[in-house]
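First, one chain by itself: the form predicted on its own, in structure tokens.
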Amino acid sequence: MSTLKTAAQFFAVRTLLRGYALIGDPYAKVITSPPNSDPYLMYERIRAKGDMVRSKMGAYVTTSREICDSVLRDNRFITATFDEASMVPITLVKDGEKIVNPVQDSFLMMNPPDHTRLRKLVQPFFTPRALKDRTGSIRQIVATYLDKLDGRFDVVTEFAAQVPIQVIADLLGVPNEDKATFARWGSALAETLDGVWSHKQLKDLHATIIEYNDYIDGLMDERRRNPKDDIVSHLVTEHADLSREDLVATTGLLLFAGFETTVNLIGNGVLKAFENPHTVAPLAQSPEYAEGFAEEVLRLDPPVQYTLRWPKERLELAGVTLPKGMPVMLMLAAANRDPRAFKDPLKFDPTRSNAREHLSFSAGIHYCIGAGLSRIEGAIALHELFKRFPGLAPDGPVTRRKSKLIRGALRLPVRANETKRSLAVKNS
């Protein structure tokens, strides 16, 4: 299918969605909400309508933590690609052959047994022991990028985006000179997860995925000849029977998942610190407090806002009969604010005892494989940032991502208090 035809289909669907949004349809309002609007006000309006809210688009929407958690763990529900949620499948081709989409063709969008088979291949790199061994290098990476900051800077582009791309690139075995390109690819993919808005955006996505396919093909060939201690080497040498599609998609998923969740966790954490200045001192002083701080950011303002599941058979859910294939939009960000699960849910409390019960990393078989890594990076980055710059303050308007699925800042200008910085460095 040509990019022009696909873009035209997306335009038609977006027009339909906007029409339904105008009459208050919950599914349509989530998909079409403006990037700078507060989605949480909309989620609370949906919550007020009940646990299972019917959409005229042929779906249900739920803000209930109990229901979201139940569906995520129920093997009667299956996952599918996000473009299916937009009702326009995206198939990109080059020279007549399908291009591997590093997200849509990955195990993130698969169901057992393929999901189980592919996830197991990279699981050893994300065990608690493996992550503990990597914590020292993460601290060093954080310190390296903090050393480059001074005065006024953009905390997203110059820090929050730099740390996770360095970490995941090291895991994959990507050379230093290619890490900036990897960051660009990760951001481009994130902006299109919930669909595309224009022919230009679709063309850019097409070009990005072609670039990634070509690059990873070359990297895999190099690692076959000269294997190292990284994920790509592990996959091409220990699992030589893997198809090229599985190799490209698995590495691409790790790039995206390892980058986007953490960059937005750090950025959203900085914003929460600005909104709650009483948390800055303990955040800068205590690594343990920083862990709770990062967890509460994940609960209250998570990078991933929602996900979708389809019942593979007719079934009952929370008193509602769902026919086979009826989509259910699980509002993870709203579930994290469910007052039946979290006391005083709108309050930002880094000491909250059950903060880790959030669903920001999903649950069940699709629980984020990189959750532990993201938690470590987020806590260390936020702790060290405010330890180094305890007087950090906003220095201009925040530019939000356009995506409705991924919530975070593209630009977050800040300024450092020079006197306090000097004292922090001297005492560190």
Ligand code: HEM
Contents of the next structure:
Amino acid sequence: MSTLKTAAQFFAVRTLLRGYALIGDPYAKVITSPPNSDPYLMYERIRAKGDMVRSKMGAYVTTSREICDSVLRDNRFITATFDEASMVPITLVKDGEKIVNPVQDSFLMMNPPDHTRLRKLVQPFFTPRALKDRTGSIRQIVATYLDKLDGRFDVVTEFAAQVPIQVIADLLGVPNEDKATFARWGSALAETLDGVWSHKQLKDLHATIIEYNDYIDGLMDERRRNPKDDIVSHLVTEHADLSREDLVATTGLLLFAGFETTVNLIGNGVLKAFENPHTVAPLAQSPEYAEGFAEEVLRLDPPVQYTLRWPKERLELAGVTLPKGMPVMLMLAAANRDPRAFKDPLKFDPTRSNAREHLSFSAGIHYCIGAGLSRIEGAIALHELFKRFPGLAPDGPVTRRKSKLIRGALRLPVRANETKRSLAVKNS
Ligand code: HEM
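With the form predicted on its own in hand, show me what the form predicted in complex with the ligand looks like.
Okay, now the whole complex, with that chain kicking things off.
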């Protein structure tokens, strides 16, 4: 497709979305909301219109926890790639060959039986037993990064982002020296999760994915020759019959899903602690409280705000008839605040007994494979951070991610020691 034609298509879609957003269309509003606006106010406005709100863009939007949960568990609904979400058909090619997009071509976007076949291959690395074995090394990673911090620092770039990258890189077998490159690729990919909206974004995505494909081919070759105790080695030696596309996409999905989300659990957790100072002392003192704290962050400010599903056939859902192929936008972050499911839903309460009923890790067959891992990472990271720096305080404006699907801070400047002293004075 010519550059001009694609650019014109993107322009048309953006103009259409902005126009619909202006007249209050729920789907368009979610997709176009500015990074610094409060999405939760917008979700409550959508909730006030009903459980199934029709978008003029050919979709339904739901904020109901019950409906979100039932759609996610209903095999009459399927997932689809961002070709649909972007509304401009995108195929990435190099020298006439399709290049593998590690998120869009992965089992996250597949349906059974392919989804089942590929998910099963990596599931053994995420069993409760496997996670228990990893906990010690997660503690060590957290301690290593905390040791580097003092005074003023950026708690996202220097801590919240570093821990999950190191954890997932170790699990997959990515050498330490390549972590920074992965972080760069991860940010580029994460920004396109809610669709590609400009020709420049498409070009950047293209370049990132080509670099990633070349890199992972090299790593897989190296592990075929010298297998180690990691997921890449396991896949290339135990499942040597897998296609190159499946190998590249599966490892890529784990890598990027593994850190582009957990960084935001930790970052959003720091923000919640700042907003709720009474939670800081118990968070710093008790690992159990920290688990509840991380869970409540997941419920009230989740890293993944929504997902979509498409009906395979015409069907009835919550009183409306959905034609085949009409997407339903499942507002996970709003479902987590559904007053029918959570008492006093806007209250941040780390001791809430049913916090785990949130949908932040989705539900059904695509339930997040890394949920257990990120729960451990989030709880340990937040507990140890506030234990080390009980007086941690904000030290400048928060820069938010542009993505509407992934919610979190890109930069969050904080100060440690100075506030520790001033807090000590205040407390005395
Ligand atoms: C706080 C951190 C995380 C959040 C909020 C999160 C959220 C999610 C959500 C919402 C989905 C399902 C999307 C859908 O149903 O359309 C998902 C799927 C997935 N996540 Fe996570 N995730 C997190 C951490 C991780 C980690 C640490 C890993 C890997 C180590 C991971 C790997 C995956 C994979 C492989 C899938 C696809 C599952 C499937 O399609 O069967 N995630 N995640």
